[in-house]
Amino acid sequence: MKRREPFTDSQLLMSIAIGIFVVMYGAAMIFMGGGFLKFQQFFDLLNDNAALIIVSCALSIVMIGGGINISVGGVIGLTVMSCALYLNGTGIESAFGSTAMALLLSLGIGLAFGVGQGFLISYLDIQPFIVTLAGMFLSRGLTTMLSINPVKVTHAAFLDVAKTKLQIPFLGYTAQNGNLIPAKLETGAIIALCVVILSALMLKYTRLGRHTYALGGNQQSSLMLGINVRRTRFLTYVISGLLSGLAGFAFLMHKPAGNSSVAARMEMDAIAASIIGGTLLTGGVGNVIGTFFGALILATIQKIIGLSPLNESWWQEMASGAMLALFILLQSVVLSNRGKKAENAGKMKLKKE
């Protein structure tokens, strides 16, 4: 009989995040009922937080590699504003053409920031926090420079595409008048789910994914193993930039309007989602599936508090902060216990020998 391999640290922390989300959402279904008993409430978590899910995956990839990127929220804001202005001024009338050009513009902006910041961090050895802090200020400044006032997308063809939703009738519900209301999933949510799946596959099955874990675990060991550390770190920031641009596009599909405060503090929410999902700030440990559930945990907290009498914004922030602190403590305890068990097992093995 084949011996079952124990969970890795990444798998264990991911399992904890999934378990807590299931318990939290199940408790909301039991004690709050209402919308939580419908599939659409869960789908709305995806619809409303598609950009957060995508950018949290971007943060997780960088953090697993031992880096950090706090410019992602600013890149999203710049992307949304740039695409809104472009769509209002473009002469492309077709839905496909306008949407494709907005997507390319989003990816282009994200790629520019990813390449620029990745080069400074990887090849000039500048601290990631400093570089991405400068990127955050630059992107926010450019957003304000493009337009001080809010810009609402008026491109009819693009708005028609943005309103398109995937309908799933068998997960819908019957209204009081007897009509069947199908569950609806927005385009941005579908993009977010695809990003989660592709990121998970990349980290687990590709050479870049294995090198990213090795880099975050121990840079010196990675060098001794022949891993191109600079290129690996550079690629993590390029991917992070591309996903940030894609998150901006998903945000625009959900809310077709730009302003200087779009995605404010989203980089902090993305870091929190990554940590809650089991990604360590020290690098080498993490999983984007856990990050996905980390983002859903934050979204569920906001939804629960929003439907409760304590619906002020500061209660949401306090609850999110308490959950983040709880997960950091939990991670520390779990990994510490596993380290002690591994150390004791090593000592017992030496005694037997």
Partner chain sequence: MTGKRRKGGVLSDLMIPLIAIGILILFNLIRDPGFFSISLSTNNSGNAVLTGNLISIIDSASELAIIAMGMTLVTAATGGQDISVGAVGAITGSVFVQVLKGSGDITAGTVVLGFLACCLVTVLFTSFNGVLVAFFRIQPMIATLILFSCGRSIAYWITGSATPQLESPIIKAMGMTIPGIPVPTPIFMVILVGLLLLLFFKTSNIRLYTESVGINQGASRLNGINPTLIKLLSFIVLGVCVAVAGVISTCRLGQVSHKTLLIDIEMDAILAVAIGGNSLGGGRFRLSGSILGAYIIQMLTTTLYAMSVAPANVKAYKAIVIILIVVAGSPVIKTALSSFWHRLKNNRAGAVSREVN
Contents of the next structure:
Amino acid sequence: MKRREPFTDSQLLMSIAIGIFVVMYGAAMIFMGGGFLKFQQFFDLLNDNAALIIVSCALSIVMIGGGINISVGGVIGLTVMSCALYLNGTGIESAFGSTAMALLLSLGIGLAFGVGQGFLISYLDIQPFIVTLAGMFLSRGLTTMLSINPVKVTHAAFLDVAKTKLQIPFLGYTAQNGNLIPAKLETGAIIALCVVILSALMLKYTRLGRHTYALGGNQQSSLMLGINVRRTRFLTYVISGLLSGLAGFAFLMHKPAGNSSVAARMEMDAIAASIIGGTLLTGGVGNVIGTFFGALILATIQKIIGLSPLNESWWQEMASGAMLALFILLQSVVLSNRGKKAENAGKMKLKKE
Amino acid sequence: MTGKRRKGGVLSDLMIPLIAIGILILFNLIRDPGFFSISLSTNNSGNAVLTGNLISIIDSASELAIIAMGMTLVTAATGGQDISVGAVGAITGSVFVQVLKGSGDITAGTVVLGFLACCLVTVLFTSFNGVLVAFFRIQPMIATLILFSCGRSIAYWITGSATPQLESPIIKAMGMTIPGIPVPTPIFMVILVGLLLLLFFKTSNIRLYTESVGINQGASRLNGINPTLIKLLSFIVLGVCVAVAGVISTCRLGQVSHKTLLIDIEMDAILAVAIGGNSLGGGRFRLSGSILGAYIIQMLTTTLYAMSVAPANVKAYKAIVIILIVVAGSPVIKTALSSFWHRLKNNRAGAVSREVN
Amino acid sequence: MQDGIVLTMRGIYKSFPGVRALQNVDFTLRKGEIHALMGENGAGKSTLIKVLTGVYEKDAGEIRVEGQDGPADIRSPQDAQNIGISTVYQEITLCPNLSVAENMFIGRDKGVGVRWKDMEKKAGDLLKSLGIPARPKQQLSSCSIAVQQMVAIARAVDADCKVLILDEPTSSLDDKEVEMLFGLMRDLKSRGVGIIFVTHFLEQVYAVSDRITVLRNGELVGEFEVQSLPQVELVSAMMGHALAELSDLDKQGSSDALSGEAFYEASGLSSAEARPFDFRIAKGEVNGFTGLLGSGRSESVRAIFAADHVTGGHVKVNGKPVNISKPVQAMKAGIGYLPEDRKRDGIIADLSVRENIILALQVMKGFFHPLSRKEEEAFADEYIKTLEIKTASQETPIKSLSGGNQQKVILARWLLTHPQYLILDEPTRGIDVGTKTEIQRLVLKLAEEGMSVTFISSEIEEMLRTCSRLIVMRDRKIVGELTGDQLNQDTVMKTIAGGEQA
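Switch from the form predicted on its own, shown above, to the form predicted together with the partner chain and output its structure.
Expanding to the full complex; the earlier chain stays at the top.
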């Protein structure tokens, strides 16, 4: 009874992503040394990419349900800009009050986009690509309407909160002068980790999560199995909207300044992270833990190239593109092999007859 | 009888984009009766040129219209879209500039050479997408995400860090106006590409094959069509369209900037296809719808500019109009509307027959 | 309601535009019995099932289910489920990407959370008690089709079911798997579940059923105890007898062609779906593949046209060896093929009648040689007239035509290519009697003009009327070839049934 189940498609693709991340990070530690030997380097990956990790989860959930959402980057931009303006204009002085209000505002914006887009897609049967493309235009346009110029947050109490970092001494390192420098984790990174864990739990342990997989696996069957397909699809978009708002908040905590180009093209990075992490655009297969590592792989590529003599953005893009191509082909090969195996098994049976 | 029916088909297919463009025109005429007036003036190189909003709309939509045509074909055959056209267009621009720089003086000969090189390279890149989609059966959006994310870097790698300038009357003539002809050249390019495609459609079975593959791949195969080749072919046609658009855009600017050349055009092109009444799920298509879609998008943009909306804010209004158009065209609303329409028609027909009696 | 009866259907009527699918059909299911529902294509089996499960609304009649006061009002599969009628379809309606346990319980649980431990334990117990060889945690796609089918049954059974409908559950299973499934069915029977078993396989019916209800052309032929109905009689009940109005057909011309020069010859031809077989057809000959559904008759003709991946064999056309590995090569060799599954393989749904008619000819002419619009319209007009296709215009999308007219369009498509050899797989399926005769007449006329035709039909009558040679298949093998005097209902049915019961 204790025998291990063979990997499911999700688990297999996720394991490949984790394996590649470990190999890549290990290689960086060996060949580049320096920062990569310190734990802080890993934490910085989280600190710098908190928003990406959160929206990647959002994308994965939608993609598992068989949809797509390309408005997430725009919603982050809008959220950051709105919060920056709000904080600079608000009368609330307290640290808690201002942070809470910024968080509520972020979630509110995200929720509005999620509900609106979800309604159009699920209940009016409009193609998700077009609806979320309009969502992207709307959020980007609203952002520049709010302010065409960059807006720096000047709210002192909030800035203090944003600067607060979780210090973990035992993961730190000893500097040359003998002082122990603890490893630091920012609020955004903590939020990102929580989102990863919570969405993993949601997908695994709630009815909504399982219905999302069923919907992406086979919509017709889902209907026959008694699942409310429209409501499930609607909710995946609501969640992705909410998470985009939250990602905006995390972004704000990391870099408290609004700008029309905040999170530019992040939706595509998030889709890439999801794919690398083993989510299929066709739906039904994927896993946010994999997505988390997918985002980390993209972030590590950036870091490695940033520290190498090739420190130019176009090298980073080429490397991410190559990595994406590799994973897409890998997935197509892995999955088609699996398909063939099942087919062959079927044929063998026919022959035995 | 059959002819009449066909016409009705076109009208009902293009109903929504036609209404949209009608509303836009009406809105502009009410807002500013002189909005569409055209005048003849002299530009700074001393040529007589036509100016006015209408000319500028048709001119600036050129690249979009050309790419939208190719995108329509890819959409119809594969049921997916190529999101890398902007990035690949940047590669085209870089190749064009590089060939012209490499061959010294810019003459008609080198321009043609450059254009041919562009076609070759661009078709190679879109074929890469095509192979992933047709042979490896990867979803178009995912397959083209690769070049979307690194195409502009490839463009940068081709030209290097400089943003090379192209100074030549030939380039000006291609990107703006030819001396003596008051209409901007890109408009002729759209007509040319449109005519070439029309010729291709007339002399081949591309439409029948593409639609049939897009609707029912299995049945198409049983009728002797090779679906893989048809899908690949659609990407090759798109490649030529992107090459032309890339060259036009480069000539218009007189330089290539790998970061901004044809930026975001993939989104507009997909929109143009959808607004034109084509299903993004593939199958039947109307090129005229997509072209109309491209001009609607540009007319909307120009209208908003004319209303002194800041360029950066245009997107927000655009989003609202898009939503209105797609909601009007959504299956749910369409069914409701058409049943309403039928009832209305029946009532009227009944009334007419009663009168006759 | 009588004791021991779980379901009665009385006087069920259902018609679709142009077709009367069910006429005054009765059906009774007792507790703890396996009741086979038999009939060839178009007999009305699936319509009856769909009326019972609420997919279709019946035009007239009454359904009573045990435990319900008065007639049951079933408007959706959900309603059917609620009063204890569960269905397991031929195509598996589960999610392949989920685990076995989830597939058994998803959509039926309440509350927000999923309790994996409980669910897996319950699933494990149920699987064990039913003897299904699947682990609860296993991904469904890693199970064989048979086990997936059984999981679907387990799901249905667990939902407190009185009536279990198995709609062709064995069509993609091998012998061992079928035996496993039968074990499960017998087990459920002993628990008092009434099972409606829809299948085409005669041996299976005799192996497991208690009673058989036979439908033909939407009408009830009768209900029989399995012991009192020998296999041959069952076949004749399913296939029926000659209809007087059709008997004026004359196939004299074609029977002489048998010995003539061969147009097409194949030896050892095999495909991904068909086992190696030999086949020959003379010029002007009309022959047919017969056998029950699943006997390999369609797979064989698909191999001739290279519709499935061809894996071996030698083919000669007009005496010359040719290579036919793609449909287009078959078309160039002068072969046309009207597929069995019209919706999936035949029509291009959104294209117009005109485009559907000229498609094959157009492909044969080549990519750069399009027909002019005038030619297209002329061709379309011609065939709409000759075949009397009922359509509003040439430009109507084919999907809005009735089944029979769609079939005529596909027929027109192939006739337009002027093939020397035409393969028609179930051209008369699901169409009304009048059109059926028209198509039969046409086949004979074409043969007289020198065309070779291979004809497949579920109705033996139709085959006997048109074919001068019948190739009989059973279990994916050719088991006989009948010509001349052998072409009578008795011999054909005996050959199909395997003779042992005669």
